[in-house]
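Shown next as structure tokens: one chain only, the form predicted on its own.
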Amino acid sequence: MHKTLVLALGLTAAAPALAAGIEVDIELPRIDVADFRRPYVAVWLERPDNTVAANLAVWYGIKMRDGEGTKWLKDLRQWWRRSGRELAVPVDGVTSATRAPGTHRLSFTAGEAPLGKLAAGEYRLVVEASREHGGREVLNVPLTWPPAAATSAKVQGKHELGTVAVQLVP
């Protein structure tokens, strides 16, 4: 019993301190149309000069035969022009399959990929969605990094995106 107590104390002492982070909840609405297709979505951090600081997530038809899903990545026009055309997909930890309607949470920790060592400053979290036989929508959430205190912000989409909620953790 004494050995167990010492081991437990050792694990507690070795636990790392929590790092700053970003949590993003993205709502993909169910659109009532005959030929509903899951949207392609890109999520990134952008500097005030519109350059990309970090690609956080790209959801696309990753399992399509012969990599055909990449063919429509250019429909995420803003992301494509700023970063996508230079990105060799798939990217571990960034790209994944499209998502069904519902709310999807993404979590990023300072110092870990894809957020990495983000420099202090003003940014915009950008979420872009594009759907075959549908529309395209881009939402922006301004943020300051690193956060001095826990903060949150929400923006509401109108067509392809529902609510996008961002929580910053110091």
The other form holds:
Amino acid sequence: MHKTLVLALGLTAAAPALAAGIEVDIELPRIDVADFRRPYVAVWLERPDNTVAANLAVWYGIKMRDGEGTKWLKDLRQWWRRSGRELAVPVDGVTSATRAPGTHRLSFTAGEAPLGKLAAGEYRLVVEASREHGGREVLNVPLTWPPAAATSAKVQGKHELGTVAVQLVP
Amino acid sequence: MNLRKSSALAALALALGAPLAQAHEVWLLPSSTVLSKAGYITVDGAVSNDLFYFNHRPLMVRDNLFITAPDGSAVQPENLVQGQLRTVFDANLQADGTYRLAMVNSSLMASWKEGTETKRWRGPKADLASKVPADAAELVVREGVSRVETFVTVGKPSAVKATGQGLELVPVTHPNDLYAGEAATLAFTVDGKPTAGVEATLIAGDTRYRDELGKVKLVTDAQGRFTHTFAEPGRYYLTAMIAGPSSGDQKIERRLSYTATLEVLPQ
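One more: the block was the form predicted on its own; return the form predicted in complex with its partner chain.
Complete assembly follows, chain above in first position.
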């Protein structure tokens, strides 16, 4: 519903309307196990050479005492390698608490943190999820920045992630 | 003569825990190689027949265990226990960067004749001159230096510097940055110098669950480097050995051995 509205506005308002940006819908599946723990999730943009263009979101055990929640950040294995190990968490506007099963919308505005100014080119939006006593899954959505028109793409996860949908707002 | 030589070598290897060809595997196995929070790891050490199972002897840890922090300072092992089949210790890794955990053994063996009697001596290099007559008849002096090690990183990997002693692995690709399906480049140095022609063997762990060892032979190039693509994630055992005259004393034959436990992560 909201998405339709955004697209309609984008199409009708030729004048400076909505700020360009990226919207990401991440579905965390409900997993029916007794020892379910909310997954750690990282969302980032990377270039074709695997370098990280922007860290967009990291959901982890941020409220645990004595920084205990950082102990498992390494289990977001790809993110940890690409950039996690270079960061000092928490990072304002990027890190936050883990989230419950359901679909979560994240909106990022071009020119503003954490997306920032993105050079024109090819990117991959990567979503990685890792769950205690559970598995790990990584999904990639390729995209071209800046978009010529409003575009959307989605990929379907298999076990730790549901649908990840990406909308580009020109 | 040959027999005497080979038995002396075998004795030396046994004394030093040095892995001669076809000898047992000697290793340190850390509970984690990549940490995102400072804290304890625990490490198993063993001399084994299979990788990485405790099925032969414990590691003989005395004053030969060196845990080196990223800043070069020494970390003391805690709760060191030597069992019948393995040795265990903990290490508190508090700083960000790469820790090097190594068991280093170094010893000299000399044999010579006094009349018809064969004399033998074993000890540190510094004592050689005082314990062994320099003009002894049929004097044979052998030196053995072995390094058994592994690497663990807290946070961002930091450079692993050569100690400059004996045979050692010098990473080009960081040892805690090894991933299945990616080419990794590693180098060997002897006394800190890159050395061509070092023959190394790589064996994946979990040997109990397959019929063939699948040993990979690797040889260093002119720059002392070799490149290998790890097909599968897991723990790997890398070992190399070279022999030659000792640096500093051409009369001493030296045998240098090296083993490392490396963890290769999935993508």
